[in-house]
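Presented below, as C-alpha cells, is a lone chain in the form predicted alone.
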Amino acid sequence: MDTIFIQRTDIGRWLDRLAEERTVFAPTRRDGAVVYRPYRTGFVLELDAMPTTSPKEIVFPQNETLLTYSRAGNASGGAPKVEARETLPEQKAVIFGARPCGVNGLGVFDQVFDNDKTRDAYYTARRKDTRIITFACDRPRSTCFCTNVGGGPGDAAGSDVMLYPLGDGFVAEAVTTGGKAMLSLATGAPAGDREVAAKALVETAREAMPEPLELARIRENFDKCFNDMEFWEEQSGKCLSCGACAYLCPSCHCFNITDEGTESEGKRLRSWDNCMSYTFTAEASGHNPRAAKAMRLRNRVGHKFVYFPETHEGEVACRGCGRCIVSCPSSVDIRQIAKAIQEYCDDDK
C-alpha cells in the first residue's frame, strides 16, 4: 500500500521503529525557534509551524573535521612523519518534517558537490544514506514565494514520503522504493476519499500563495544596475551583515577551511561560511573585493538570481521558502530587492 492515513498520535511510534535503523532528525522547539534534533522516545515533536533552520545542516553541518593529522619525529634524523586520516561520515539518516522549499535546496548542493566535475566525499556519503519524509504546506505565510522559482506547497521532488495534513492526522504517500519501506513501518488505514480532500488542501495553499514575484528580466536588468552603487547602498541601508540569510537559506553552501591543533596533531574543519561577511573575500595582501556592504548584496542578489542560473540551465538558487525575510533582525526583504531591480529598469535610470 503507497498511501495510508496515520493518526498524529501515531508519528512517534512510527519513529520509534525508524529510529531504530537510522538517525531520525525531527524538528522541534529550541528557544523560540524550530530546528531539527535527532529523534528519541518522548521527543516533542513540532508537527505544525515551518522550521526556522533548512535541512541542509544534516547533509552538510555547520562544522565537520575532514580528517585528523599527527606529525611524529624521526628516529633516523630523517624528515619527520606525517600522517593524515580521512574521517568520512557513515551516517545513515531520516529528515522528518522537511518542507518542499527545504528538500529543493539540497538539490542545489547535490548540483554543486556531486556532478561530472566535483564530487565531495563527504556531501554525498552523507546524501546517499538520508531519506526524507516531507510536509506538504496546507498554507502558505506571507513571506513564501516557492512557487516564482520552480517550487509549490505539495512539490515532492526529492522526498521519499509526503505527508499531507489533514485533521487528526496525514495522508502519507510512498514516493520511491525507500519512502515505500520507511511507511511499511507505519501504523496507518487505507487513506481512501481523505487523499482527494488532504491534496485539494495543499492546491488551495498554492493559489492562496502572496503576489506573485516578477523576475523574468531580472537578469537584464541586474547587469543594468552593476555599477550604479547608489542604488545598491539603498538596497542594503538596513542590513547589518549578520549573516543569518545565508545560514538559515536552504540553498547557501559557502565555506571555509580551518586547520587547528598543535605541531603535532590537529584536524582539519569544514564550516559554513556567508557572503555577508567583510572577510568572505578578503585577501591576505589587505585588498577585500567586496570591501563594502552594499558590493556584498549585489553578490548574494546576484548569485541567487543570475550567476548561478547562468551555469545552471537557468535554475534559481533562491528556493521561495522566505527563512531570510522572517529571521533578519532588520527586515531586509529579498523580493523587494528583486522589485526594486525591475523597478530601477523601468525608470531607464
Given for the second form:
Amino acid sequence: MDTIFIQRTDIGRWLDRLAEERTVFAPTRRDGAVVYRPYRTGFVLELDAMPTTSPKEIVFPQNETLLTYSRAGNASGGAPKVEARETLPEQKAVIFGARPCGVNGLGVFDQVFDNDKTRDAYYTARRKDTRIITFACDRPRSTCFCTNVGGGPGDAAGSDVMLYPLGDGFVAEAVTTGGKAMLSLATGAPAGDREVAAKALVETAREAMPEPLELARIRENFDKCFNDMEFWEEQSGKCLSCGACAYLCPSCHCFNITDEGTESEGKRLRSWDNCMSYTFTAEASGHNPRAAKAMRLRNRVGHKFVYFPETHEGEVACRGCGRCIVSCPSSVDIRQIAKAIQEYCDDDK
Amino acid sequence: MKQSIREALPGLDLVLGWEQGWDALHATPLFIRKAEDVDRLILGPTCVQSLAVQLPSLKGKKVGIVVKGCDSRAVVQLLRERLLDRAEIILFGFGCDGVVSLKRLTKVLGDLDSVTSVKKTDDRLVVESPDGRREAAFDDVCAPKCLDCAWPNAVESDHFAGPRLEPRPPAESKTALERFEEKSLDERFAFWKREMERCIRCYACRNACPMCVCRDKCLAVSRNSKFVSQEANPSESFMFQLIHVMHLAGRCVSCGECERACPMDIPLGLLRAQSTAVTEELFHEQAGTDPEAPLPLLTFKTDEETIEERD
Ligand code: SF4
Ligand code: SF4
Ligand code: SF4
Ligand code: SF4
Ligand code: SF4
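Mind giving me the form predicted in complex with its partner chain, seeing as the form predicted alone was just shown?
The next block holds the full complex; its first chain is the one shown before.
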C-alpha cells in the first residue's frame, strides 16, 4: 500500500524506527526559531510552522572540514614531511518536514554541485543517501510565492514521501521506492477517502496563493538597469547588508574556503559565504568590485532571476519560500525588487 | 510630522522614516526623496527599526531622520563620537509610546499571517487578519526595552511632533538581567551554549546595530586576524558576540536592534544589558543622552572616582 493515514501522535514512533537506521533531521522549536536537529526519542517536533532555516544545512552544512594537514620536520635534514588527509563525510540521513520549496532548493544544489562538469565529493557524499519526507502546505504564508517560480504547495518533485496534513494526522504517500521502504515502518491506516480530501486542501491552498509575480521581462530588463546605480541604490537603501537572507535561503550556495591552524598542523574549512557581505568579493589588492551594498543586492537578485536561469535552461534559482522576506530585519521584499525590475523602463530617463 | 517633513524636504537630500511593509505588522524603512513620498510615512507601534543605522553611510548628504526616543540616543551618541556632523542631520522627533516585538507578539498570539491592521488602543494591541481579530495587553507584546523606557521623547530634535510623553517608571519586578545573574556560572554558561548553538553567523545583529561602525572591516570576518574561527560552534559564535559587546561597552544605547534583527531569536540583549549595567555603574552616565558629555572610555583621568586602582 503506497498511501496511508498516520495520526500525529504516531509520527514520533515512525521517526523512532527511521532513526534506528538513519540520522533523521526534524524540525523543532528554539524559542522563536524553528530548526532542523537530529531526532531522538523524546524530541519535541514542530509539525506546523515552517522551519526558519532551510533544509540545505543537512547536505551543505554551515561549516565542514575538507582536509586536515600536518607537517613534521625531517630529522635527517631532508624536506619536511607534509601529510594531507581528506575528510569525506559519511551520511545516511532523512530530512523530515521539509516544504516543497526547500526540497526544490536542493534541486539547485544538485545542479551546481553534481553535474557532468563538476562533482563535489563532499556534497555528493552527504546527498546521495539522504531521503526526504516533505510536508505539503495546506496553509501557505502570505510571503510564499512558489507557484510563481515553478513549484507549488503540493509539489512532490525531489521528495521520497509526501505528507498531506488533514485534521489530526497526515495522508502519507510514497513517491519513490526509498519512500515506500520508509513508509513501511510507519503505523497507519489505509488512507481511503482521506487521500482525496487531503489533496483537495492543498489544491485549494494553491489556488488561493497570492497574485502571480510577473517575471517575463526580468532578464531583458536586468541588462538595461544593470548600470543604473540610482535604481539599485533605491532598491537596496534599507538593506543592512547582512547574511540572514542568504543563509536562510534554500538555494543560496556560495561558500568560502579558509585554512586554519599553524605551520605544523591545521585544517581546510569550507563555510557558508554570502554575496551581501563586503568581503565576498574583496580582493587581496584591496580592490573590491562590489564595494557598495547596491552592487551586492543587485548580485543576489541577479543570481536568482538572471544568471542562474542563463546557465540552467531558464530555471529561476529563487524557490519562492519567502524566508528572506520574513526574516529580513529591514523587511526587504525580494518580490518588490523583482517587480521593480520587471517594470523598469529606461525610456523616461 | 508629515507637515514639518514636507516643509523641510526642499533643503534636504532625503528624510528617513517608515512605511508599511509587506503586511500591516511589518513596517519598513522609507527613504523620502520627493514630496509625494511623504504620504507613505507611517508612525506607530510597528515602526521598530532604528533608522540611525543608515546615517554613517549617508555622510556628506543632508539627511532628515524620524526618531523615537531610543533612536535619538543612537544619533546623539554618534554625534558625540564625531561620527556624524550635526550640520548634516535634521532630527524629526516625537513622543513614542512603545513598539511591538514580533517575537513576543507571536509567543502570545501565535503565528500571525496576512495581518491587515495593527492598532494600539490605550494599553491593548489589536491585530486583525483574515483569521479574525486578536488582541493582547500591550506590555505583553511590546519590545522589552519599552517596558521601562526612560527616554520616550527624542533626546534631541529640530522638529518635535505631538505631545511629550512621561517616561515609564523603572521596572518593579526584577529585570531579565537580574534574574539571569542569580544563576550559577555553570548554569549561565550552559544557557549561552544552548542559545548560541543555533547562531548562523549572518551578522544581522552587528549590521542592525546603529553603533557598530566597523561592519565591513569586522574582526570576526577579516581574513588574517583569526580572532574567530570559521568553524560553526557555540564558542566561536559566542566569541563574536563578546567582540561586539566589548566594542559597544559604554557606547551601547540599549536600542535592542541586535536582538530584534536576529533571525534565530537569540536573546542577545542580555549580553548588552550586562555590559551596559557595568559601564553605567562605573561612569554614572547613559550612552546617547547628552551630546556634550565627554566619552568615558576616551577620557583620561588620573583618578577614576568609581574605580579603585590602588590601596
Ligand atoms: S535583504 Fe535583509 S536579510 Fe538580506 S542582507 Fe539586506 S537586510 Fe540582510
Ligand atoms: S531568494 Fe528568498 S524567497 Fe527565494 S528561495 Fe531564497 S529565501 Fe526563498
Ligand atoms: S524604548 Fe522608548 S522610545 Fe524606544 S521604542 Fe520603546 S518606548 Fe519608544
Ligand atoms: S543575528 Fe543571530 S544568528 Fe545572526 S550572527 Fe547574530 S546572533 Fe548569530
Ligand atoms: S549593541 Fe544592540 S542594543 Fe546596543 S546599540 Fe547595538 S543594537 Fe543597540
